[in-house]
Structure formats: structure tokens, C-alpha cells
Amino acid sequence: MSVVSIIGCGFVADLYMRSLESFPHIKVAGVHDRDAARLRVFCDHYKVKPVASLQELLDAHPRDGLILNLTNPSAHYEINKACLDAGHHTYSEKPLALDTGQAKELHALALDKGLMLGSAPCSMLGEAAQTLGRALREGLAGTPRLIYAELDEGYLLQAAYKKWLSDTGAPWPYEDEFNVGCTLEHAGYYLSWLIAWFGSVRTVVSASAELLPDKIGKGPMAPDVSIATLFFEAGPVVRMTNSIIAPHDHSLTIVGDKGVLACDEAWDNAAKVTFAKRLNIRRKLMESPIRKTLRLPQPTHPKVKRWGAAALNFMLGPAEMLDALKTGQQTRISPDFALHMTEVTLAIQNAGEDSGAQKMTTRCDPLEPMPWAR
């Protein structure tokens, strides 16, 4: 039996508990939340042990277990550091920290203490990402040259987001989402896949902006759109978009020498993965309209039912780390991976309009419309 303790029992914690049902060998030792009423509701619902204070949880948590840090993003650094200082292996919801310097400090602390430190999302361990990874390794599409990764959520301010509740009645934390921003919240869903396949990003060229001034929250709001070009050391160039403005699009398109690999949903472990061979027909170059669906030859991992927009097993990463602890093997969810993904995501988010921008020296006015178009 493997053991986890949970810190933070808000909206996302319900998704972890849904996922835990698919891993009966993982037990929840205790749960802490600074909101005592929220803690009571959560623990009563799932029949798990409430722990009144953070220090009590840190003192009671077993050394061969894993702490899940599911707190609000602004608390991630503080809680992650407390867990590591107490000598505990830690898995954090994204991002690892809100500052690259703080993330590097956590990385160094984990290495110094010989502790595991992982970060969500873990969907790169899921079936869709692994299916694409195998196709890339086998060279099905030839050398990958250009990749489009889209993570656009639709015009979110017109959605009924104030009515979104978890299984135990926790509201979707929209103020935190708007304060932290869609890039930090969502880029990892494809960025983790890309880093898993190609390794390090060498250079980030990005711009971000806040275009929706009426978001609800305290303090400055984060950008609600970012567009980045990522140059990977292994070769491919990626264009990534994140927004809560553009029409919903979670597609991934990998253009190779022989054709196109594609997946239409980052938030579904079992999303359809396809390949379209490139053809010349009557002197016209095109991708085959008949796309081949790719599948792995053997069973993969436990799936969870769709809830809201996602069909993700949030426990794939923690389960991987716990298995590595039991077997003494190296985990795929490493401090290096968590740090690099955090650094790249922050580089995209914090680019703003002036980061590396070349200001134009000429101007022109909009054109007058044609008479028949007025």
C-alpha cells in the first residue's frame, strides 16, 4: 500500500479524489486545508482523515509517502518548501512556483535532500501523449519540423463559470485563475508532452497581453492571451497559443517530412490520435483526407470518466512517483522536468508586449472602405 497526504481541498482536489479511485493501492493518510469548514465537508464526503494544522500533517506523514500540494498557486512555493524542508517527497499542482528564482530554489532543495519533486500536469504519461510519442520515435511522420499547439478556452467571461462547482461543492476558483492567468494554468498540458518528447527548450520568443479588463479579482490581472514560438534543442519549432478569448481549440498538429500527426484534445487521456500521409494527386500536394487512427497494441493505464471539460487521470504522476519509490527506480516526474516546464511557462506568460519586440518606425492609417462596402 502506498500513501499520500493532501494539502488543499478546493476545486481541483475533487478531481484527484476521482482519479484516486482508479488506484486502490494508494491510501490517503490525511488531508489539511486552512479553511476548517471546507476541510470538514471534503473529509466527510470522502471518508478521509482531516488534519487540523499543516505542521501536524507534516509531522505525521510517512517518509515513504508523497504529499500532494493542491493549494492555490500563490501558496505553491511556500507549501512546497515546507514539505521539502520537512523531508517529504512532494508533488505540486501547477505551477511549481510563481517565480523562476523560487522554482530554482525548490529544485536545489529537493536535490540537496535527495527528495522527489514533481509538478502537474502529468498528462504526458497518458495514452494520447504516449501514442504520439511512439509514432514520433518510429518516424511515422518523418522528421518533425513544425508543431502547432493550441490551448484556447473560448470567450470565458461569457461562460457560467460562477456556477461551476466540484463534487463536494467547491466553486471554481475564478479569481485565482484570472490572477494567475491562462498561460500558467494551461500551457503545461501540451508543454509537458513536448518536453517529454523533445527535451529542453532552447529559446522562447513570446508576447502576452491582457485584453479583457473586466475580469473579477483582487490586484493585477494576468495576461489572458499569449502566443509563443518555442525553439527546441532537438530541432522542432513550436507555435503555442493560450487564451480565454479565442474559440475553444485544444488541437495539436505535428508537421513532419512524411505527413501530419494530430490530436484534438489535451484534456482527454484517450483522445483520438491520427496520421495523414502527404500525397501528390494530379499535381496537387495535399494531406490524405483519410486519416489513420493510431493505437497502442496493449492496455495502457486506468481511465477516469469525463467531468466537465476533462477526462484526465490526475493521479498518473503521483502514482508514477510512488511506484519509483517502491522499486528504487528513477521517476519520470523529476525535479529537472518540473523546473524546466515552470521556467518555460513563466517565460511565455511574462513576455508582455515589449519583451524582445522591435518597435516600428513607420505608420499608416486604416483604408477607407469601398463605396459598396460602407
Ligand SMILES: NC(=O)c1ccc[n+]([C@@H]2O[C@H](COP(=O)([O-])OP(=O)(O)OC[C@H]3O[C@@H](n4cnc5c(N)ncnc54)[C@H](O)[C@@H]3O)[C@@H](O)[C@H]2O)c1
Given for the second form:
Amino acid sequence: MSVVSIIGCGFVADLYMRSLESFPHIKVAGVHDRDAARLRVFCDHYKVKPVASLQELLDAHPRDGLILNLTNPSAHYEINKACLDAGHHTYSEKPLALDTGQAKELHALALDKGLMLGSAPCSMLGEAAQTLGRALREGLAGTPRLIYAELDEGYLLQAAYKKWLSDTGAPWPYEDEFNVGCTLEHAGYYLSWLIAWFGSVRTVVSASAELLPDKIGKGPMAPDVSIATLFFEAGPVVRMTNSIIAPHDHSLTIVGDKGVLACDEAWDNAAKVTFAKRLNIRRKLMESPIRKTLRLPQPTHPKVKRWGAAALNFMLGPAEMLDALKTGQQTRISPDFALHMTEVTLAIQNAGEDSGAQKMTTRCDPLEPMPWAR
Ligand SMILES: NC(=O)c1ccc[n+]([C@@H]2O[C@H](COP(=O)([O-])OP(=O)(O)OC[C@H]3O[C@@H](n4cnc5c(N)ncnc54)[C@H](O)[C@@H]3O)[C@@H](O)[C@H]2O)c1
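Taking the form predicted on its own as the starting point, write out the structure of the form predicted in complex with the ligand.
Below is the entire complex, every chain and molecule, led by the chain shown above.
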């Protein structure tokens, strides 16, 4: 039997509880939330133990267990630090911290104390990412050169997001989501796959902007769009887009010397993964219109049913860490992985308009439309 304790039981905690059903050997020792009413509703529903204070939870949590930090991003650093200071292995929802300095501090603390420190997302351990990873290792598409990773959410402000509720009635925290921004919230869904396959990013060239100033929320808002070019040490160059403006598109396109690997959904562990071979037919160069669906030869991991926009098992990462604790093996969910993902994501998000940009010295007005187009 393995044990987790949960800090923060809002919207996403319900998705963790759904995922936990697929790992019956993992039990919840206790749950803490600073919102006492929310804590009561959640614990009554799932029949888990409410813990009134953070200190009580840290005192009661067993050393061979894992704490899941599911609080809002603004609390991640403080809660992750408190867990590590108390000597506990910790898995944090993304991002690990809101600035790279704080993320580095947490990373050093975990290494110093010999503790595990992981950060969501964990979908790189899921079937779609692992299927693509195998195809890349086997060279199915040849050397990967250029990758397009899209994380566009549609024109979110016109969605009924104020009505979105979790299983136990937690509202989708839209103010917080707008404050934190779609890049910090979502870039990890493909960055984690890319870093899992290729390792470090050498350089980030990015631009980001807030294009929807009418959002409801407190304080300064985060960018609604970011467009980044990522130069991986291992060779591939990635164009990554995050937005809450452009029509929903979660596609990943990996262009190699021999063809194109693709997946159309980052938020589905079982998303379809395909390969289209490059062909020369007579004098025409093309990717085969018949795409081969790739499958792994053996059973993979427990899946969860689609809920809302996602069909993700949120416990793949924590379960991997708990297994490593039991067997004494290295976990794939390392502090290095969490820190690098955080640094790259923050570089994309914080780029703004001027970071590394070339200011133009010439200008040009829009053209008059043609008379028949007026
Ligand atoms: N909402 C989603 O669809 C979704 C999906 C995947 C991941 N996430 C991530 O999950 C995390 C939580 O998001 P959420 O949507 O559940 O937010 P939420 O606001 O619904 O829930 C967060 C909970 O944490 C509690 N909390 C905050 N600070 C605390 C503290 N210092 N001590 C104790 N409790 C504290 C709040 O009271 C709240 O109940 C975020 O990092 C987010 O990026 C959210």
C-alpha cells in the first residue's frame, strides 16, 4: 500500500480523485485546504480525512508517502517549500513556482535533503507520448527536424466558463487562470513530452501578449498568447503556440527526414498517433495521404474516462514516484525535469514584445481594398 496526502482540494483535486480510482493500492491519508467549507464538502464526498491545518498534515504524513500540492500557482512555492522543509517527497501541480529563482531554490532543497520533487503535468508517461517516443527512438520518421506544438484553447472568454463545476461543485477558478495565464497553465502539456524525448532546451526565442484586456480578474493579467521557438540541444527546433484566442487546436506535428509523426490531442492519454511517410510520386513530393496509426505492442497504463476537455490520468506521475520509493529505483519525475520545464515555460510566458526582438526601422500602411471588395 502507498500513501498520498493532498493540500488544496479545489477543481483539479476531483480529477486526481477520479485518477486515484485506477490505482487502488494508493490511499489518501489526509486532505488539507485553507477553505474549511471546501475541505468539508470534498472530504464528506470521498470519505477521506480532513486535516484542519497545514502543520497537522505535515506532522501526520508518513515519510514513505508523497504529498500532492494541488493549490493555486501563487501558493506553490510556499507549500512545496513547507513540504520539503518537513522532509516529505512532494509532487506539485504546475508550475513548480512562479519564478525561476524560487524553482531553483526548491530544486536545491530537494537535492540537499535527498527528497523527490516532481511537477505536473505527467502526460509524458501516458500512452500517446510514449508511443511517439518509441517511434522517434526507432527512427520511423528519420531525424526529427522541425516540430509544431499547438496549445490553442479557442476563444475562451466567450465560453460558459463561469458555469464549469467539478464533480464536488468547485467552480473553475477563472480569475486565477487569467492571472496565471494560458502559457504557464498549458505549455507543459507538450513541453513535458518534448523534454522527455529530447532533453534540454538550449535557447528560447519567444513573444507573448495580452490581447483580451476585458477579462475578469484581480491584479496584472498574464499573456493570452505566446509564440515561441525552442532550440533543443539534441537538434530539433520547435514552434510552440499557447493561446486562449485561436480556435481549439492541440495538434503536434513532428517533421523528420522520412515523414511526419502526428498526434491531435495533448489532453488524451490515448490520443491517436499517426505516421505519414514522405513520397515522391512522379514529380510530386507529398506525405502519404494514408496515415499509419501507431500502437504499442503491449498493454500500457490505466486510463480514465474523458471528463470535460481531458482524458488524462493525473496520477501517472505520483504513482511512478511512489513505485520508485518502494523499489529504491530512480524516478523519471526528477527535480531536474521539474526545474527545466519551469524555466522554459517562464521564458516563453515572460517574453513580452521586446525580448530578443528586432525593432523594425521601416513602416507601411494597410492597403486600400479593391473597389469590388469594399
Ligand atoms: N482547473 C483545471 O482544469 C486544472 C487542470 C490541471 C491542472 N490544474 C492545476 O491545478 C492547480 C489547482 O488548480 P484548481 O483549478 O484546482 O484551483 P482551485 O482554485 O479550484 O483550487 C485550489 C485550492 O487550493 C486551496 N489553497 C490555495 N492556497 C492554499 C494554501 N496556501 N493552503 C491550503 N490550501 C490552499 C484553495 O482554497 C482551493 O480550494 C493549479 O496549479 C492548476 O494549474 C488545474
